[in-house]
Amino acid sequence: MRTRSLFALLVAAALMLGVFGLASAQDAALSGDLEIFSWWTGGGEEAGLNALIARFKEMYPDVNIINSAVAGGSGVNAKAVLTTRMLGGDPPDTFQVHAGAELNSLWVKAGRMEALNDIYEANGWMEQFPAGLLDLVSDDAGNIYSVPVNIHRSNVMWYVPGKLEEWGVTVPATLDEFVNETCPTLQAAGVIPMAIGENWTQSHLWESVALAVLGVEGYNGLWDGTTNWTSPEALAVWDMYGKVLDCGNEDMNALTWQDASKLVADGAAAFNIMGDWAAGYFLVDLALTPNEGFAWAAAPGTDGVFMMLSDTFGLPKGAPHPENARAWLSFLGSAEAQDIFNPLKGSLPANTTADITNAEKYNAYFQSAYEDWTSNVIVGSQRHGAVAPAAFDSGFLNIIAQFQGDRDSTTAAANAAALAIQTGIGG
């Protein structure tokens, strides 16, 4: 499957939101355990998962839920635990996995997942999920392996409007404006220009910088082999990324993504580039009002582009309670479940029959994100599994860590090029 063709399909298919009928749910009496494995352990994501579990318990009161969430943003710890369990013959009943290469290049390729076509057909989902999104959770033979519960945006920059006014700065439209004008002004005022967290959040920041420097075609070219990782354009990504890091906080390696987000909410930092799960954190944990306590814009230089990712759940082969897992997956994909989960998580529903236009469920942030989702150019997130295999992501985190220490663009580009070859990117 070609990345660009998949995401082109997403744009057209996303426009179909709200058109189709309600998904059906399994109604058979079930009992026994259901182990749900994820990395949702805090903020809006934990609240969303707990709300889903509570509703599922109402539907299936005799099912005992085992919430095996593993802490660590973006699943950095959970993925390692999952790999150990899957390879050791101890799979959970269902587990969280990002749509795209993270799912397909590892667990599907290894033959470790059950196909879910029957669930999709029973619930009418073939007409309720965007075609491009279905491609991301399917193999070339048309077998579907996971159920998307949301659509996230990666390239979002968060800020507090009143604080920017107080400091005399505006939202920068480009990275050149940010590093050459906004950053020095804020530093002179004793304000951290860009709040940055631990290693994986630095990689998250990198992909927005790469998109801004390379543009859509150049960014997509990193994953389909048409952009040379050691070209002057790719080197320019690392040079700009280093300048953005220089506008960050010195203790970045010690902070979680929530810590970095809170620096912005507290007025210690002006901006933070993080996925829109930060909206769930601002709304649920900090009880802030959109456009007052927090606001948002596309990351500098990426306006008009929606960098997407999707959280999904699948059914591993050998799951001890497959029927309970199938009931959970059937529930997860329904409009009901997605309208419970996403307003808390900070994401958009993946099911096109969800009630996204209901402003009481989905506030100003969601309406803004929905407008962008249905009108912007769509590209996939590297950090969150859409366009690059897990093996690349693991190695790339090491390259990010080395660069954060030495700011050596040439070495970083060469190492990334070698990693791309080793993991089959562009081949």
Ligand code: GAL
Contents of the next structure:
Amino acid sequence: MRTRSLFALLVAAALMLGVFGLASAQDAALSGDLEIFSWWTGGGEEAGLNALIARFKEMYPDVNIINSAVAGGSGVNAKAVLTTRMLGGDPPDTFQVHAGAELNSLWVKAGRMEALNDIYEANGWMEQFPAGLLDLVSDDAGNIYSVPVNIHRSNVMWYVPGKLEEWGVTVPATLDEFVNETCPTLQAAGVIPMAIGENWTQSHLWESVALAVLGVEGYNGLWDGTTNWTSPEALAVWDMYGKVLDCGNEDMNALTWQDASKLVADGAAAFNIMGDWAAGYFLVDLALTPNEGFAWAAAPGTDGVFMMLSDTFGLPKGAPHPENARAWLSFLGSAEAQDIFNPLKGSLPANTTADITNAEKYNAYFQSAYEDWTSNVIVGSQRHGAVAPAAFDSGFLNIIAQFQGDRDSTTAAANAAALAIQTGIGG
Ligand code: GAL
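Return one more block: the form predicted together with the ligand, after the form predicted alone shown previously.
Following is the full complex, with the preceding chain placed first.
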């Protein structure tokens, strides 16, 4: 008995030494740079990224991290810089890219990404990430090309409960209610009904309007070619979107998404439709309490539907420090990293073994988002790369800009139809 337990102890000690020996050998072997490319330069997003970097540095003290974040919400500027670098033979070690068409229609299709299946297998992630999400980062042959750090929701409407009470309005359940009742009441009281920001945030708003007007099937049909972009229903999206824009602040083109969120927090505007990185902004930048300083509802007419997107990181071919990038990616997908990052970022962990049900770590906003994520119908966000190719995205931003000036639904619908045909998603 004694001998056996001594033997067991020795085996355990040897195993531990082996494990630690291996770990420190790995750590010691990693040195040199790790360039991380993203568009997280402010607020909860920057705080989340910095917290990840700090933990990674503890794990790999000899790795020198270069944080090459390029400012600009939803990656409008970063993606242009990335394209130049990738096509010019100067890829970063790892870069942020949305799960879905943004990854697949460009970088995977061009053969520029390394498959990461070995990392998934070594970490047991095939069972830890939702199958539907893995599909969005895989090709038909089963090669997996990036590691999701989160699940964000696009169709969220933000407000301050005490302010709505003061102004005598409630959260509108439909867009008709919003444009016909809520908006005029607020305008009469001198309050901006809908805080709106620069061009890309307008296209963000557009997708929630499209979902409300077309419903799940009609919205999905825009991306698989079964909804005609010039049909009366699609035209009705532009008409309704124009009415929502008319409830917005005149200086919209000059505001970032944070500026627009702040109009709501400050009580200058009643509502804002933005992804739940706004929760990260309210929590981290403005230190507001959920359900007091800010509250949320599904964008009008979209209750029961979760429009998702996921931020992921991949490993480009030709990355100068692939081993460092692999260590970073192995860390990013872990429950530990996801629990460091997401409470600051406003998003849900993508790894299902993370601690999402812990309400101390993930406050009331996250609990509510998680409830919806696990019970709602899921659709993908166009604005944030899930359902339409990158080529559609840039053209669509131009259509949104033109519409913001002329409010011409027929031209917008026709241009969008042409763009859909050109970029291979229907028409
Ligand atoms: C999205 C991204 C979010 C957040 C947002 C605002 O595209 O997925 O993580 O960064 O842009 O910049």
